[in-house]
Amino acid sequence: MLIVPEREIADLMTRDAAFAAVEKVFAAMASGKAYNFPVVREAIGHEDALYGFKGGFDRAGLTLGLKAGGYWPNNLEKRGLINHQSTVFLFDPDTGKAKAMVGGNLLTALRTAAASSVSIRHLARKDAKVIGMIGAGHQAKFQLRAALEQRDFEKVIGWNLHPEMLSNLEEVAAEAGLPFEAVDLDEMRAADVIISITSSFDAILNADQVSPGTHVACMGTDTKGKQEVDPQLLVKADVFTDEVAQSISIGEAQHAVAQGLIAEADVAQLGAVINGTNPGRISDDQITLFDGTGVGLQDLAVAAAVVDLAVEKGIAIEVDF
C-alpha cells in the first residue's frame, strides 16, 4: 500500500490538477460511468465532531474508495490544528485490497473549490467581471483564487458575518492585483459571479439581493439543516448540482424542494453540461445556481491523482499492508 502524507499534498497538487480530475469526474457521473455511495454523517457526541464517510466507484477511471472524516470545530482554539480533518482511502478495484491512503485535508479545500470554477468556467457570462464572495473564512481563499482563473474579473466584492476576517479576501484580491471592496448583502447585485462558502443553517442571500445574469455557486451546504441562499433563488434559477441525490437531500436544493418550489427534475448535473448534453446558460439574463454538495468522487479523483504525481516524484510511502 502507498501512503501520501498530509505534509506532502501541498508540493503535489496544483489547481489546475485538481479542476481537471473534477472536471473529468463530474463527466463521467453524468454519462453514468461513476457513482457515489450513501454518505455518512453523524454528530459522534464528543468534542462537538461530525464525522462522516462519503465514497464511491469511478468505472471509467477504476478509482474506488471513501473519505472518511468531519468537522471538529474545538481543533483550532485547544490544538491548534485545522477544524476539517480527512483521509481517503483508495482499493484496487479488481482485488479488493487497500491500494493507498492520503492526507485529505488540503485535497478537500482544494477539490472543494475546484468544484465551483468548474461551476464558473461551463456556466458564468464569458464578460462576467465583478466576482462577490459571501463568507471569508479558511476555505474562501481557496475558492477565489480558483475562480479569479476562470474569468477575466475586475474587482472583488464580500461580505462575512464577522467583517474582521474579510482580510482574507482582500489578501487573495491583492495577489491577483485586483480591488477589494467590502460590501453589504444588498450590493451583492453588483456582481456576475457570487459564491457562498459558509457554514450557516439560515439563508444568507436573498433572492432579490442577485442580479439577472449572475452565476451563483453555493458551496457550504452539505448537511441536512443547513442554507446559505433563499429558496426562491433557486425558483429563480436554472439549477445544476454534483449530485441530483444529494442536492434534494443535504445541499441547497433541500429547502425548496421540502417546501415544493421546485422539484428533483428542476436539478440537472454540471457533468452534463461538460458532456454537452445539457446547454447550461442559454441567456445573459439567466441566473444559473450551481449547487455544490461535495461528492466522494471528487476526493477519490484528486486523490488518484495526487498518487500518482506521489509515485512519479519518488515521494510516495510504500508499506506492506
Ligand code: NAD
The other form holds:
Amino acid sequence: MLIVPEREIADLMTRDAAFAAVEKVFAAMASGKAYNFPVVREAIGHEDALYGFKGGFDRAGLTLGLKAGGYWPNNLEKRGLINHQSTVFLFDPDTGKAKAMVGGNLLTALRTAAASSVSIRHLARKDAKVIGMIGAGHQAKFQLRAALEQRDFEKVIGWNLHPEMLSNLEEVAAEAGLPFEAVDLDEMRAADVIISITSSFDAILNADQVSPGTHVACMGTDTKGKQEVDPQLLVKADVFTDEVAQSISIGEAQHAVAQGLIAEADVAQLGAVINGTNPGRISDDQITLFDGTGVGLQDLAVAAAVVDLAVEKGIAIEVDF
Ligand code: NAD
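Can you now output the form predicted in complex with the named molecule? The one shown was the form predicted alone.
Next comes the full complex, and the chain you just saw is listed first.
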C-alpha cells in the first residue's frame, strides 16, 4: 500500500491536475460510468465533531474508495490543528485490497475550487471581465485563485458578512495583479461571474442582484438547511450541478425544489455539458448557476492523481499491508 502524507500534497498537486481530474470524473458521472455512494455524516457526540464518509466508484478511471473525515470545531484552539480533517483511502477495484492512503485536507480545497473552475470554463461567457466573490474564508482564497485562471478577468469585487476577512480576497487579487474592490450586494450586478462560498443558512444574494449573462457558482451549500442565494435566482437561471440527488437534497437547489419553484428535472449535470450532451450556455443573456455540492468521486479523482504524481517523484511511502 502507498501512503502520501498531508505534508507532501502542496508540493505535488497542481491546480491544473486538480482541474483535469475533476472535469474527467464529472464527465464520467454524467455518462453513467461513475457513481457516488450514499453519504454518511454523523454527530459522534465527542468533541462536538461531525464525522462521515463520502465514497464512490469510477468505472472509467478504475478508482474505488472513500474520504473519511469531518469537522472538529475545537481542534485549532485546543491543539493547534485545523478543524477540517480528512483522509482518502483508495482500493484496488480488481481485488478489494487497500491501495493508497492520502492526506485529504488540502485536496478538499483544491477539488472544491476545481469544481467551480470547471463550471466557469464550460458555462461562463467567454468575455467575462469582473468576478464577484461572496465569502472570504479559507475556501474562498482557493476558489478565487483557480477561477482567475479561467477567463481574462480584469477586476475582483467582493462582499463578506465579516468585512475584516476581505483582505484574503484582496491578497489573491494582488497575486494575479488585479484590482480588488469591496462592494455591497447590489453592486454584484457588475459581475460576470459570481462565486459564493460561505457557511450561511440564509439567502445572501437576491435574484435581482444578478445581471443577465452572469454565471453563478454556489459552492458553500453542502448540507441540509444551508443557503446562499434567493430561490428565485434558480427560477431565473439554468441550473447545473455535480450530482442532481445531492443538489436537490443538500445543495442550493434544495430550497427552490422544496418550495415547488423548480423540479428535479430542471437541474442538469455539469458533466453532460462537458460531454456535449447538454448545450450549456446558449445565449449571452442567460444566467447559468452551478450548484457545487461536493461529491466523493471528486476526492477520489484528485487523490488518485496525487498518488500517481507521488510515485513518479519517488515520494510515495510504500508499506507492506
Ligand atoms: P471559513 O470558516 O473559513 O469561512 C466561512 C465564510 O462564511 C466566511 O466568509 C464567513 O464570513 C462566512 N459566513 C459565516 N457565517 C455566515 C453567515 N451566517 N452568513 C453569511 N456568511 C457567513 O469556511 P470555509 O472553509 O471557507 O468554508 C466555507 C463553506 O464552504 C462552508 O459552508 C463549507 O461547508 C463549504 N464547503 C463546501 C464544499 C463543497 O464541495 N461544496 C467543500 C468544502 C467546503
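None of these values were measured; they are calculated from a predicted model. Here the rigid core means the biggest group of C-alpha atoms that line up within 1.5 Å when the two forms are laid on top of each other. Residue numbers count along the first chain shown, from 1.
For G276, the Cα coordinates differ by under 2 angstroms between these two forms after the core has been superposed. Remark: with the core as the superposition reference, the CA shift of E264 between these two forms stays below 2 Å.
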